[in-house]
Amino acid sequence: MSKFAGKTAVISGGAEGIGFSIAQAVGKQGMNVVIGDIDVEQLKKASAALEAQGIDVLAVQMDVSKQEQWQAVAEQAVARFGKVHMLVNNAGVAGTPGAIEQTDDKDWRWVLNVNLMGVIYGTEAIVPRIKAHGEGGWVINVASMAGMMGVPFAGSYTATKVAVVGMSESWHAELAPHNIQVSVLCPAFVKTRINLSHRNKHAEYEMESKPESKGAGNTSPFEDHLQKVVEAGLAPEIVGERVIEAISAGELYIFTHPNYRKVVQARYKAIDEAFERSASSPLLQHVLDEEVASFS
């Protein structure tokens, strides 16, 4: 019988794309499953086909960048099933792609908002609730290669990426001792609707001016290539998949694109090289035999 069996996953932006390919894979491990999503109508499609799929399945709508709509969906996650064990931080949106002084402060906030205040209210609200049966679990965190890798004219969408990565290593120390075991998720592109993520960007994040090259009608070189490359991605139902595979192995980092590798290998390779000029500096020759200092 798979260790997943009979648990409870709590998956935000659960209704498509890797969220959907998450509930699936973990559903066919015999978890329940429970689904939120800012999307109703693709959230009553998804439900209807994990229902379909035999797997047990709670919907909730849901806006993640908001902390009473995470507890009230970790309450009725407990209610239906009576312990969560998984939590998926998966929601999230591309934001404006666009140089930087096309952006605009309200498209900050709304990336910042719903990937990275989305994972933090997910975790604040679902791992006491982990904590609580004290049977351990698991903490998924959806990042993306550009939390590895600056990506240019994606300052907002790179920056909080890079700070789920950043979570992601702190939680697993942190929680560790709880038998919750963190991964983060770090893909490539894969075929999803990330970058028409502003068909559910409320009005209080529009833009008072927009920049004449994206005017009505009009995309700009950057969103073309975009356009392209997703829909050249990865399948979803691949990553879910992966996931399975990975937390099975206790992974940190989870990655789908194992051709980036040399990608990642070259800006390590930098901050190493970055590393040697600081050990040959005569300002920092005292530091270099110093103790590390420990924060665990």
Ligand SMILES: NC(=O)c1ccc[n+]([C@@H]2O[C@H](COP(=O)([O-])OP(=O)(O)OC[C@H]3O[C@@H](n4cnc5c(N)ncnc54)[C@H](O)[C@@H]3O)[C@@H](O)[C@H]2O)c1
Given for the second form:
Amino acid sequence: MSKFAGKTAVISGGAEGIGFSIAQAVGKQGMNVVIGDIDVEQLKKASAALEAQGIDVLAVQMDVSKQEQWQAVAEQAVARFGKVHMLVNNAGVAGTPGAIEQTDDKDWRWVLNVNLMGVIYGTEAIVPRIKAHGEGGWVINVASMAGMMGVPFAGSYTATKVAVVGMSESWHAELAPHNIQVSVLCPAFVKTRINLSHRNKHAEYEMESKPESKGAGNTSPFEDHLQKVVEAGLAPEIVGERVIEAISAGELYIFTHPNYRKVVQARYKAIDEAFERSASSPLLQHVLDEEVASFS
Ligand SMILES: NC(=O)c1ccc[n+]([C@@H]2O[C@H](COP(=O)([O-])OP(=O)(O)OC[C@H]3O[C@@H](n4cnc5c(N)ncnc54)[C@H](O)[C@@H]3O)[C@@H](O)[C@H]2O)c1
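Now the other one: the form predicted in complex with the ligand, given that the block above is the form predicted on its own.
The next block holds the full complex; its first chain is the one shown before.
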């Protein structure tokens, strides 16, 4: 029997795309599935599709950027299934790609609140409940290849995804003693509707005016490019199965695009070379042999 069978997963943004793919994959392993999503129509479709596959599912409309809504999801999940064992912090938005001076403050807030605060609130709500039952479990944070390298014209998205990678590394060490395995999924392009994230943007984040605004028939070159690469991306179904494969092997970093290895290697090489230059600075010779401070 699968080690996942009979346990419960809570998946944000589970109504479509990568979240739905993970819901299907964990459901296939015999898990109960709670999908939380802002899009109520998609939730209905996803719920019906999962049920048709024999998966026990609870669908809850929620906005991940609202702390109290995460608490409500956690309570409903426990009320329905007794315990939660897995959290998948997947819901995310692309923001509006563009140059820094064209990125509106409200757009920054939207991306930060959904992609960063959404992950924080989800973890705050679910992890104490996993700790409490003592059986251990999993936290899977969905970052991006943008969490491994700075992406030009996508500063807000990159900021949140680098943060999610960093938090995952922190929590990996912090939660290991509780038998909670933390992983961070870093895909490159996957064929979803991420390029159409504005469909789920709240009125509170709408900009008053923007000369090169997005919208049907009025997209920027960055948005056109994003659309092309996303449409040529990996089939989302593969991503869910890859997550099962990787968490079964206890992986912290989950990659879906091995062809991006060289890009990340180039970044590490540049960082290593910068260390090398600091090591030869006359200003820093006394630091070279100092003991490295530990935080745990
Ligand atoms: N598709 C890609 O190329 C790609 C690459 C790397 C990382 N990712 C990441 O994968 C995750 C999933 O994206 P996707 O590609 O499946 O996109 P998607 O737009 O197809 O799906 C995102 C889901 O999240 C939901 N959602 C959006 N805002 C929400 C909110 N405030 N509260 C609750 N739910 C909300 C949407 O309704 C949708 O169901 C995101 O975190 C994204 O950044 C995607």
